[in-house]
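Take a look at this single chain in C-alpha cells; it is the form predicted on its own.
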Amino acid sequence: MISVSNVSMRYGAKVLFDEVSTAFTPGKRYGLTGPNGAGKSTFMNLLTGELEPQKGTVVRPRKLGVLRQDQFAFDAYRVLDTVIMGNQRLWAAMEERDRIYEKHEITNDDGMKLGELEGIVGEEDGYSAETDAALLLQGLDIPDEMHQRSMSELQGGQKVRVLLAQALFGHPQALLLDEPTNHLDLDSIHWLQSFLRNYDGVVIVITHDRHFLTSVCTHIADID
C-alpha cells in the first residue's frame, strides 16, 4: 500500500496540494488525471520519492517500480543489467558479489559477506534475473540480439521501451508509471495491458491514453 498523510506543496501563491490524505491499495489500478498543470507529475514525484512533501508523509512499499525518464542514465550498462537495476537490492548484491570475486585473494570475510550476498540473490531470484529480463524485453519488442548491447547503442524509443522494463522487473510492490505507452507499438501496448491486468500491487499511472486508461485502471485519481 501506499498511504499519503497531510501532504502538502506550494510554488509561491500557487497551492497544488493542501494537507491531502489518501491512500493507493494493493490490487487496485489508479489512473492519476487532471488538466495540465494541476500537479498530476509533482503528485507523482511525491509518491516515488523523488519530491519530498512540505508538509506530511508518503509511505511506500520497499519494493517499487518506477518509470524512470532520464534516457541516458544508464548508457554505460549493458540492455539486461539496466533491467535487472529495477531491483535495487539484488543488483547491489550482485556488484558486490563480483567485486569480492575479482580479489586476487579471498579471505575469510570475504567468504562469509559471500554467503549473505548469495543468500540475498536467491531470495531475489537473482538465478533467473537475466531470464526475466529478457522475458520483459521481448514483451516491449526488444529482440535478443539487442539485451547484451551497451545502453548507448539503443534509439530513443528503445531506451524508454527498456526503463518500462525496468520499472516492471524484480516482482515489485507497487508500479508508478508516467506516460508508459510512449514509444509503444500496438503489440507492445497490448502486451502492457496484460501484464497490468494480471499484476497484483499497487499501479499509479498517468497518461494521455484513454484507451489505455479504461482498459487497465480500475480506479480515477483525479486532481482539481
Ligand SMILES: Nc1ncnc2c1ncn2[C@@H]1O[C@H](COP(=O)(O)OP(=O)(O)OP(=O)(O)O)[C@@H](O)[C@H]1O
Contents of the next structure:
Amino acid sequence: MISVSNVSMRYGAKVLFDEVSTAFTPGKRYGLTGPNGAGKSTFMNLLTGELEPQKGTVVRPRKLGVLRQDQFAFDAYRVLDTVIMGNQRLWAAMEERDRIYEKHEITNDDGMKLGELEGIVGEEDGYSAETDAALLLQGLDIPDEMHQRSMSELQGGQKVRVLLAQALFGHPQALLLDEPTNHLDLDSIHWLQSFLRNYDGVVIVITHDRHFLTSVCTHIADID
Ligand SMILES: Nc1ncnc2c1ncn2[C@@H]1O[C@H](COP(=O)(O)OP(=O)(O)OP(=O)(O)O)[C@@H](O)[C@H]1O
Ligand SMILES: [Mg+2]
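Could you switch over to the form predicted in complex with the ligand, since the one displayed so far is the form predicted on its own?
Once more the chain from above appears, this time first in line as the rest of the complex follows.
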C-alpha cells in the first residue's frame, strides 16, 4: 500500500497539488494520466521519495521497484550489475566494500568499515545477488551469454527487460513505471502487459499508450 495524506506541492505560482489524499492498494494497477505539465512525473517522484512534499506525507513500502524514463542511463554498466543496482542499499555497500578491498593497505578504520558493509551485504541477500539477478534475467528471456555484456550492446526491447529486472530485483512491494513502452517492440509490450497483469503488488504506470493503459490498468488516477 502507498498512502498519500494532505500532500501539497507548488512551483512558484503554479499549484500542482493542494491537500491531496489518496491510497494505492496491492493487486490494483493504476494508470496515472493527465495533460502535459499536469504533474504526473512530479507525483511519481513524490511517491518514490525522490522528492519531498512541501506539505503532507507519503507512506510507502520499504522496497519500491522503479522503471525510469531514461532507458540509456545504464549503458556503461554490465547487464548483471544493472539488475543488482535495483537494490540501492546493497549496491552502495558492495561498491564501497570493493573499493576498500582494492587498496594496498587496509587500515584499522577500513577494517571496521568492512565489517559494517559486510553486515549490510548480508542483510540484503548480497551473497546470492548474482544468482538471483541471473534467474530474474532468464525469466525475462535475456540469455546467460548476455549477462556479462554491457547494456550498450543490447537492443531497445532487451534493455527495457533488463531495466524491468532491475525494478523487480529485491522483491519490491510496488512497481512505479514511467512510460515503460517507449522504445519497446510489440513483442516486448505484450510480454510486459501480461507480466504486469500477473504481478500482485501495487502497480502505478504513466503512459500515453491507450492500448497499454486499457490492457493493463484496473484503475485510473487522473491528475486534473
Ligand atoms: N523543479 C521544478 N521547478 C519548477 N517547475 C517545475 C519543476 N518540476 C516540474 N515543474 C513544473 O511543474 C509542472 C509539472 O511537471 P511534470 O513534469 O510533473 O508534468 P508531467 O505531467 O509529467 O508532464 P509531461 O506529460 O510533459 O511529462 C510543469 O509545469 C513543470 O514545468
Ligand atoms: Mg512527465
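Numbering follows the first chain given and starts at 1. Note that the structure is predicted; figures quoted are calculated from it, not measured.
- Seen as two rigid parts moving between the two forms, the chain keeps F72 and G139 on one side of the split.
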